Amino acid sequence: MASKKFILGVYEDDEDVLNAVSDVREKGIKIHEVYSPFAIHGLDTALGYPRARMGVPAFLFGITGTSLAFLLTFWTMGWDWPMIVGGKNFVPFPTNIPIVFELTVLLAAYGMSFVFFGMEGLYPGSKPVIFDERITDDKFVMAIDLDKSGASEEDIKNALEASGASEVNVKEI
């Protein structure tokens, strides 16, 4: 398997490396990802992410909920056990709207959980790339795929030591 090379730089604090994403990206160089030991509040506005869109599968999988909840009451007390409660009909639908609001929540929060554990690649067997082990604790790190990154080599170091990094580290995964 073919070995990719990636140029990290190292921040000691939030700010510092939320500022250095906005100068590494005026200078053209494309950011793999920057890894930080909590969520940086306005950093995937600077690196240029677009909207996630977990709204569709939330809705496609609620749909599903809402359609198998319907399926499953109608077909229980309509034809496979019919019960006449009260002189009410076989399939009183307010009676039902309990089982069919609790399975569209159901699905639809499983599903995007499937969905977001999917496209992270967070499944049982996926080998996690670790760049640098103090992003768990301390440091923040901005990792630059150099093949994709649209620089030279040399050019990325100095932009990361320019921006602020403490450390420059080159790493092949």
Contents of the next structure:
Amino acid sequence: MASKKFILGVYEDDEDVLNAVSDVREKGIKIHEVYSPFAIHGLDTALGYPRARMGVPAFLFGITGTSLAFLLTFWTMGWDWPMIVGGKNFVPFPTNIPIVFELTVLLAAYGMSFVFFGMEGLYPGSKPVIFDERITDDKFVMAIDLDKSGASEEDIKNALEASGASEVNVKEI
Amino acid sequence: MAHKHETPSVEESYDFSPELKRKLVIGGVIGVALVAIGVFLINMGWWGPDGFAGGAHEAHGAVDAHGAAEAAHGAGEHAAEGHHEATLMNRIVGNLWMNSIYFLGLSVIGVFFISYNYVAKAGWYTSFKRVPEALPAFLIVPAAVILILFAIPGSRHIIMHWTHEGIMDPLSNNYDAIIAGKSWWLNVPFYVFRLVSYFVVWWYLWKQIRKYSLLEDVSGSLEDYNKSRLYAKFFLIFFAVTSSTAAWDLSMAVDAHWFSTMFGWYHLSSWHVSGLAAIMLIIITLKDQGYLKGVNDSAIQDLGKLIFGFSIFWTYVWFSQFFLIFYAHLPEETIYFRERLHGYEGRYLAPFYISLVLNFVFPLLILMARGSKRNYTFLKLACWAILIGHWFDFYQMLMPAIAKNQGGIGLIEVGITTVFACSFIYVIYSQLSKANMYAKNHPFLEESLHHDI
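Next block: the form predicted in complex with its partner chain, after the form predicted alone:
Entire complex below, previous chain first.
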């Protein structure tokens, strides 16, 4: 497999990297990703990321839970082994609501978690790339994929330095 | 990117225009006129079921409901309410009582909101803090109406069945064993003592929080903030207990036979979500008029989230209360829902379901998306739905027990609510005009102006 070349700008401060993102993007360079030890407020806006559409899996998994719960309660209490409880009809509607609610929430929550893990590459056997070990401690790293950046290596290095990077490294993976 | 934000001026005073004052007074007068017309029409028999002589030609629904009540309560109990037929007076008194409780809630939620945000050291709400801070100014009006209604024997008997003579006395014809068993809680001196202490302590603690908040504007001292916070703690501790007991005393006691352990929460959640909706509506109205520019969309969205969340919380408690009785086989408690669903010729069925639709389905669908919590049109729609919906909620909580077979939605209801609403707005706006619109030396104001989510 052909190796990919990443150019990394290392920054000392969250405010620096936040401003650097706008500077670099203004020069028409596409940023691969920014790594930080903690969440930086406003970073996803600066990177121009679209809003996450977690509502879609939430709805799909939720509606699956709702249907499953209705099936379960109607089948068990209405067909498979009908029971009269407290003189009420078979499967009175209010009886189902807690089960329907719980299964909807359960499936929506688990579904969203697994979708999130999958999309972030957090699953057994995945090989995460750590560009620089210091991003888990006190440094902020902007990674630029050379092939996809739409700029030459020299331009990227200059742009990173001009935006206040304390060091500029190259990493091939 | 806090440094890129512009900071708006924090010097701003609200101008309560004489024109608006005049409009509100006219609104109040129209409300009174509507009540008078309503009473006249019903009394002449032109519109509505019965007049003041309602007892003479009574509706059959009441008899049916009493039959059901007797059957449900068992043979040992005397259906004392049968001796006191509902008249148009019941409807008027019921409306006054109901609206007082509703607007009492809107008022006291102002200080509740301030208090929990103080105690949580929250910053986001600071930019519009003066709005909830102004709400409790109205507290004194519903409190006075409630106390007066209870002080007059005629209206007291209409509202509170348990205040009838001899109801606690085993030798009396009126004796009611279930109510007599509750005499340690439901007796007039203790009841009045409780009501007065709720109103006085709520008012006093709000006054203290407000006083130090205004002092802070002048002095800029952190000590004033800490004082406000201290009184907010006192308020939360006191309100933790009294929100429940006030719910029992004001709303649950009208159905003295009935008891629900969830009623306190149910009542509080109803008050809370309608209070939040009122705060939101006032903020949006002020913003439309060009005030409160410092309240940014993030703060609005956060308040919208609270409204969305608490409208669902209300539904949760509302359903749980129904469900406990439905599921746990409590036939002696089902009379409460039977009266509301099918009692009195089903006249309370519509308010029962309108309340559910306006308070749950509507806000859920409207406020779900992120964008709609930032869109003033959607927010106004949802807030009006919640305010009207919870009016219906209190209506179905109280009117079946007070107005009985005389209940209905008509000119009297609209009129009395208009009077309350106009005086509410009048008091709130004049309170708002008394102070700077921003708590300008509040330690979290800066954070609030730059709130970004």
